[in-house]
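Consider the single chain below, provided in structure tokens and representing the form predicted alone.
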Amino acid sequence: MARSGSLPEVALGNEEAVRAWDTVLYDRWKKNRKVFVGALDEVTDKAFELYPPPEGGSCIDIGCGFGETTVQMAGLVGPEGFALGTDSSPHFIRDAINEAADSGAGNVAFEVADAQVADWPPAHEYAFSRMGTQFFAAPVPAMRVIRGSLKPEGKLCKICWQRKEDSALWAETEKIVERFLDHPEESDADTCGPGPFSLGNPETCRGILEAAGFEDVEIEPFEFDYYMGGSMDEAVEAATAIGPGAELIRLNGDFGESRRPEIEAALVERFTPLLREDGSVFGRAATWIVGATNPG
């Protein structure tokens, strides 16, 4: 099941993003995992409904994180199929290997890899990524490598965020943080590269895929109620851990942390209308579900 837990070869320009995702962002994602992973279940199921992995086929999962989608794909392709989960973070892959072993999934494997410079043979019928393709310094070469992992007529399915302003939960959280903090010109903190909304323009997304050699590109909008937390405290903690507002706090270092109490109070005020009867918090989110074909 395990393939590698060592540091990957990292493309020039991706070093900072890979380091961020293997350290502070890994820690924050893991702490708030219940929110971040559970929030994306609905759009993930919709993506697999629109572009199902082939029964008995071999699949590759780009930016698999803890491997939930890899294991899900392994179940969809069945025992005769196979799913390979890849991520640039050794910490995520270590956890994915352990959790898949605990689950009893036998038709999965995991490896540490930066998809922009990975050396994958054309062995798969299906490639998938849930929010894993927005962070490449050079997205066209990265998508070309991913296409190279597919057999002729192999299918790509990926999920990415629409523009930040199309998801109120992200845009409004950032605006609230901006009441208290400026965007610093310089920071010692690592950033996550181009960022989660780099493919928000559908024509940018399409152009990258077509430049990488994909054909039959389809981009479907999918909006849904995004699970922000099971309680107000959980929602505020998650919103200040990952996302554009959280990034602004982090880039401001100690000064950003000093303003956290005021920021959190303002977020509570903003999120209160989003509370449901059971105490959970939901906000609207907008994604793209993208399909494409490797012509071979």
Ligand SMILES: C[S@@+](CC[C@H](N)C(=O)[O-])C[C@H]1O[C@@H](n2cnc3c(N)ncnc32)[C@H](O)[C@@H]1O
Contents of the next structure:
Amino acid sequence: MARSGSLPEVALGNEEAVRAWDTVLYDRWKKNRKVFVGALDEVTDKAFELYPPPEGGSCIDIGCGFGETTVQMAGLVGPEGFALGTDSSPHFIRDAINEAADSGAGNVAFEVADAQVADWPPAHEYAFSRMGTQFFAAPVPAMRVIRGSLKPEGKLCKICWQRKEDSALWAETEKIVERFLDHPEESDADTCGPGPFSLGNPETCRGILEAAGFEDVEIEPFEFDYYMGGSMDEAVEAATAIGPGAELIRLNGDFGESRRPEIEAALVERFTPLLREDGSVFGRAATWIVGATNPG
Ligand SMILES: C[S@@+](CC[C@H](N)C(=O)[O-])C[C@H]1O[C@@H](n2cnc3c(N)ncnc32)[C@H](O)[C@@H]1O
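Structure of the form predicted together with this ligand, please, following the form predicted alone?
What follows is the whole complex; the chain from before opens it.
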């Protein structure tokens, strides 16, 4: 297992997003991890069902975060296979290394790398990314680098959000926050770059992959009940930690924080119909599961 620690060589234009993901977004992701990561289990299983990592093969995970999907892939490819988790954030990778060591997975490794400028040899049969390819300043060069990590005929499988307005949970949360806050023209806070919905238009997603040299691009819609939290408090906390509404609060700085009590009260009202008997909260979410091939 190797290489965490200092920030990687970062592509021009990615600095702000890479910094945001290694600082404030890392903290928020870690605190709300049970919700953010757990909520994506269903779509992840579907992606691996549609595009199974090859038994005995070598896989790379792009923007792997805490490495849950990397370890899952290591299990799917079996002891003769291998999974490399990569992320531009040293903090995420440090946790991924520690957790994989604790889990005893012997066929995984992790490294810190900005996928847009990484120097990966064509070593893998399979490249995967769950919500990790929407943040590149220059997506075509980034996807070309990712294609370069694949052997000829190697497969790409990735998951990304559909348009924001197609996931009620994101669109409505933002609308509620917008009742209290404007989008600031300027903010001192780092943004996460093009952002989670930058591949929402499937033709944009397809065009980027084809321009990067991928072939046989397939884009499947996958909608599901998204776990927003085990309780109303947890759901409101998560919705104001990550996502478009949360970003609006964060970018408004102290003023955004000062409106938090009213925002939270409005979110409780909106989320109440989404409550289940056990107290958990679920909203509808819409993702794309994308497959493509490296022709070599
Ligand atoms: C939405 S999180 C997803 C994390 C993980 N794949 C998951 O599903 O739990 C996005 C991840 O992409 C990483 N990321 C952002 N920009 C990146 C870049 N240029 N190169 C590599 N990773 C990047 C972030 O550090 C973060 O861990």
